[in-house]
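Next up: a single chain in structure tokens, the form predicted on its own.
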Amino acid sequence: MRVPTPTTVAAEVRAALVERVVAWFQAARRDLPWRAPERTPWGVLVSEVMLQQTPVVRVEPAWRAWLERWPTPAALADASTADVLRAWDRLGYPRRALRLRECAQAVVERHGGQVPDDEAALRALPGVGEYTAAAVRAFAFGRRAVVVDTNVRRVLARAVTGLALPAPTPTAAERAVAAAVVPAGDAAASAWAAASMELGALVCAARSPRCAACPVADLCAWRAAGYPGDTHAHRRRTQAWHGTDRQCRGRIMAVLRAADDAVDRTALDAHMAATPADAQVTRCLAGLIEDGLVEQTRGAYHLPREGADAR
């Protein structure tokens, strides 16, 4: 299938797509705390990091607790590693928590404790990539940015390109189409960014799209083509959760977060329902230590200790 280019996406189609999706968003948007009028750029940045590969329902309570404890980059910059990992709790991919603290430290050192609104400055922060920088610029500062997450990619793939799902990894042509659809003005562009993400999350879902509720169903190229199948299905990899190293690492972290003292291998194996010879637990412990998420002292394991706690 020929992928549309910025010049082949008609201006009137782009305008109608944006206008209708933004109007739909005004009525259908979820009431999320990082969208509130009193939100801060730091709060938006924290939400974007937490929402990476983690659903909103798990992020919202963690985000509220995190911002209550560390309402500014300066507050988080001084936090201990153990406190940060415990506060991250079950959000998954705990290295994100440490990167977020590194980001806070960089904001303090480079920007006087204020999250910058410049996209290049944002991307220079630890743990902030192209998407996160664009999202913070749009949602925290109301500035024009090309915000393209999984939801936006899916909306554009279907509505504009006519594909069931986008390619496993973004392409230059896909980004060009996304940039072409973004309105020129700051306010309109930031509204489109939020609205298109919400449409992908609530209506244009990956597995069960609610086409009857879609505000742009009549403009959708995928619908007009008769809902063709996923042309990239053979390239997608799926992995079961149960029994994976990621699950094992998560269980180890849960045991250590809940422990007041270091946990020896015998006690850890008892919690894990594993045996001392369990190679997966050994491998995952080694990986967690290498990642700086776990330390070993005199044969027992614990969250990283600093200062007096390290003695």
Given for the second form:
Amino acid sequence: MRVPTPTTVAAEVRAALVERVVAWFQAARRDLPWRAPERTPWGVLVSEVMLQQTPVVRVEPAWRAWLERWPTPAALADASTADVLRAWDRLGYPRRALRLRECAQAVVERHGGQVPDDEAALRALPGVGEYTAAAVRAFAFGRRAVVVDTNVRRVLARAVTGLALPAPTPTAAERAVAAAVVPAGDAAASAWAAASMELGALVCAARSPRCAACPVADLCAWRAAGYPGDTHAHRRRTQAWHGTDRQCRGRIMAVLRAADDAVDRTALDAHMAATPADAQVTRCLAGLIEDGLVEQTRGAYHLPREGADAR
DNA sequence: AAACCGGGGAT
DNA sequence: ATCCCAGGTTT
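Next up, can you give the form predicted together with the DNA of this protein, since the form predicted on its own came first?
Next comes the full complex, this chain leading.
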């Protein structure tokens, strides 16, 4: 099928899309703490890492507590592994917590404790990929960046390309469309980044889009085409959960976060909500140790006891 | 390109 | 019971 290239995103459509979505955002934006005037670039970076695969409602309280405890990169850089993992609590993917501390250490060592504002330096930080680097540039520094998250991908897939949902993995054509839509200038580009993400989160939702409340419904290509179905549905595979190593690892981490002392294997098995296969628990423990999330002392397991330095 | 990595709330 | 969520890293 024909995929729009930058030149096929008509200038008038681009202008109307950006102008109206940004205007809508000014009235509809959520008051999230990492958007408050008193936020810091480090606070924005922390929010973006926490928001990697964890919904806003669960990040908000964790973010407040985290920044109250470790307000700066220098503060987090000196935190102990166990403290960091307990504070991360159930945000999920706890390797992100370790990377965030590594990131804090890198900011201290490479950038004098100040979050850098250029894309290459941001990308070089642990746990910071293409999306997060662009988001920090736009949201922490108000600079122009092509910010493409799952929300923006969906908004553009629908409004511009006419698809129900974007492809399972981003395509080159998709990146071209995203880059073509971003307006020139720091202020306009960063406003578009925030506004387009918010539209995808609040209005252009994956399951049940609220087209009646959409500021660009009249120029939406998906709507104009009569809401065709998801062309990639056959290749979309939702991750299994029950019985997976991810679930097993999560249960082990929950037990060890709650424990004051080391937990031997018998006690660990007793604390697991369900009873995974013996071999799976063994495999997951080995993986967690490999990841630096767990340590073993005399046959008992516990969160790492070393400080921030040992790694 | 695909696999791996959590967890909870909505439908 | 299934879907969805402000991705990054590794293979």
